[in-house]
Amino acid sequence: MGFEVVITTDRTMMSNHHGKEFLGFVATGPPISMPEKLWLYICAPKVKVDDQGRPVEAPYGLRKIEAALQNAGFNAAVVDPDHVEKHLDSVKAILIGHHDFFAYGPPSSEWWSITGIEPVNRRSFIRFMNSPAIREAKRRGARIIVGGPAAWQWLYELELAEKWGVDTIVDGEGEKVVVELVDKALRGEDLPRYVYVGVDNVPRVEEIPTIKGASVNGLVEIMRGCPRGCRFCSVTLRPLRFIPLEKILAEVEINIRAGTRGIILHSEDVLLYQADGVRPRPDPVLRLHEEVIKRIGEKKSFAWAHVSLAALKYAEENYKLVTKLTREIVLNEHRRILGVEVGIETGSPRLAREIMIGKSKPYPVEMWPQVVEDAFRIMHENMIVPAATVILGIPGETSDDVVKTVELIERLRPYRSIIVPMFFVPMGALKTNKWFLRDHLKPEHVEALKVMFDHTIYWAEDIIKLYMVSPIHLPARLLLRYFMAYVKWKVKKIESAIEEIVKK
């Protein structure tokens, strides 16, 4: 029997990226001088499906709307985007998820804009919307909804959006809207185009379901929403939540259970778990790792998905939280490092209190650079690697807002870790402001690109030793190498580009 509701997305989302979640990010790129399929083969692999095409592991955020949607009495459930034609005669709403349906976020924008080649996850995303499975089931009268993160970038693709069929369009927090929108679809009633889902509307704590299958590489949320305020972040405009521990724990189980190779906690900033506004308070963190670090064992992988640099600058600085953390729990033989994306954005304090203002917070924002500094001292001393995120155009940026960044990734050259620039995108408070694009690159955001590059071509080698050990990931290693030796050149030519400009 076939399923109702089908939850899915393309291949680039649906994919555990040899367990590597960081390869993820390489399917935002374009595939250079290589075939497409061997791009995808290496950054996002197919994965394990059972006979109705229900994949081992799939997105978070796909899995909390399968739980929703079980939870109240319907036959849906998250299917690999190659069986979707298995569900044809019994489909009447296919849900469609995805953090960057277009390529316009960060980092694909970037990528996309440097190289002028279309990323892979935009041509990923437009061939499952015109394969045969999706015509089918539209022209046979199945609804389609969209939504996720990137459910914003449906406002600039209208014309595929009616192309495709598309029904709705849920932008925000999706689990109590999604009920009530398949119901409607299921009985044939009319569904509205455009449905945003505000901080009134959004499910509490324990409207939150819990997932009933395994996760990409074993992700799990702890927290919702962040204090910090930064305007250009949409994810500050929603309400400030934790996620108990039992039902943390449970998830990690549902997980260890699938077989995933490991857990990866989920968080806006993961230091902030139950904190005291944004200073960290050590006992509930710790118990949190101890436990999930218990359930997990030895040899599976663990990870961040966010931390700020301030909470681990005051965690460390006031309860040597982070070193308890590393030394006494989290690091072993086996896992001997800790990954974690962060942010830097600017390493201008005029610009920071004009746009992050709470971002540096408990400290003063005159500290941010400072701030910066301490915390990647830290991570270093601690084996955490973070991936860095750098903003360059945000609106109001000067050239000496830039030099400032510049100088202070120099800084930081002594600490191990990736950090990537990324082009402002127009999202959160600053979504009526204009994109930045290679167009508006001026000299100093060029010299800002290779500061950033160089530091991450320095350190590369080395991390991606101690982040792919194994001698599976050897193709990955070698496609990382060759992506950042052609970002180098194509960095080169358009420095060179700007130069000849300038001179005219």
The other form holds:
Amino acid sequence: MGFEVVITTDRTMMSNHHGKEFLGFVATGPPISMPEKLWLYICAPKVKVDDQGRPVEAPYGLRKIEAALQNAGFNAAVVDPDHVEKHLDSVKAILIGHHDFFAYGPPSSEWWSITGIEPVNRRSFIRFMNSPAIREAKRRGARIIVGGPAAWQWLYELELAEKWGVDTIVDGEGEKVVVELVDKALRGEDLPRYVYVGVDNVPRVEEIPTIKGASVNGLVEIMRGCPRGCRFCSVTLRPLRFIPLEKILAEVEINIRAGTRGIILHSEDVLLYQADGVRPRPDPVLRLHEEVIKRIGEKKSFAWAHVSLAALKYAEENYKLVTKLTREIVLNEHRRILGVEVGIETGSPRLAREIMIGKSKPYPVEMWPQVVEDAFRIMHENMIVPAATVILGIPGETSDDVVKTVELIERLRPYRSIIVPMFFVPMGALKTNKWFLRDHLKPEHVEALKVMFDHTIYWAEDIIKLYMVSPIHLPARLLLRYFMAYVKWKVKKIESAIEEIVKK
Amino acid sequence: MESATGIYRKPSATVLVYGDITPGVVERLKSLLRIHGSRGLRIIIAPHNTPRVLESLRTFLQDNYTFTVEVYTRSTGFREAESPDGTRDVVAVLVSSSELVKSVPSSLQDRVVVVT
Ligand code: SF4
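Output block for the form predicted together with its partner chain, input the form predicted alone:
Everything in the complex follows now, all chains and molecules, and the chain you saw is the first one.
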């Protein structure tokens, strides 16, 4: 018997990216230099499924929705996009989640605005929505509910929502509201076109369900929310909740049993687990890592989703916590590096004060560039490899701010890392395909882009060697090398052309 | 529906909007959200053209980070668009042109605001 509620998404999301979360980002680029199929092979290989089309690994957010619905007694499951057709006779509601439905989020929007070519993730999602299985389900009366962190993007694609018959757009944490919506959908009741989940409806920690199946690359959430209050971030507006250790370990075990290659601890700031405000507390963080590593053993991979540079500096300087975690608990001959995303955003204390005054805490915002430098040094010494973001073009930014950012990035050269620019692209601007980054760049932006690109290329080879060690990664590694060589060549070619445009 | 995940708290303040979503309507919705947002706001719009309705509400919706907001659209008039819990929870009826006032049911006439 098929499922009444199918939870799904397109291929760029429903993939384990060869066990390398970072490769998932390749889908945010446009398919240049090689056929789209090859891009998809690099970034989004198909996942193993059972006879009902349920994937072995699925995006964590979809797993949470699945758990919430199953706990509420619904016949619901996550289904791979290639297998939705198996449930056409039974499906009454299709729930679709995504991180970047239409490629309006970073870094997709930058790639798109640089090249004028639609990124792979957008193409893949549009193909999925137009696929015969989704169209047929709709024709048979299934309700379509979309949500996830990129739900807001639908408000810029309302014609498509109408064309595809999307019934409801859900913005915000979905575990509670989804039960209500699916109940209504199955009863054939009127559904809201749009729901924003307010703070009164986010689940309390004890209401967050434990996932029932493995998540992509063993991602497990350890906390929700963030206390730092950056102006451009909505995560910070939600209540801070620490997931209890037993629940985290239960999800780790679910993943290990399903055979995921490792575990990624997900939080906006892993070192703030059970913290005292913005000051890390070593005991809960050490215990968490000891217990997780005990369960995953020596050979499985391990990564952090995000960490803040200020917490990292504070934890090391006060408790030697980073050294203890990496050298005594996490790293060994099989796990040679610890990958993590971090936010630099700017090298200008003035701009930092404007947009992210809490990011440097407990250090004063004037110290922000020093915090970044110290944290990068600590990470380098402890084999933590950050993928860092820098925001350019944010309203209110001055030339001097960008110059300070360039100077900071130059000082980061000795530290193994990837630095990615995120150019502020006004919402909705890309849809018409007439907004190009090159028309909005100032000379200092070009300099910043060059410095970041040089930094990343300088370290890329070394990182790929450490990151993709297994022989099974060889084809993807070769393709990545080829792609890097192509990008280097292409950037050299367009560099002078962009400088000319900017001068004009 | 009860679940281990916890029960969704449905909005208990309803605003009915009849006619176009004019800038005046959006401004009034902002004030209503400030006043009644902690109860959750259900906005029911009739008659509608869905893409246009949500587009006109986009900034209003994106500026809200705090309160639960549901937007419904109906293709016919107020009779269908009344609050599912009766008129009790209707905190305002926004009408974008005075000609439309007469189609508001008598039980809701005391809550009509014409916003052009
Ligand atoms: S530190 Fe990161 S998650 Fe926290 S508020 Fe700032 S941008 Fe958001």
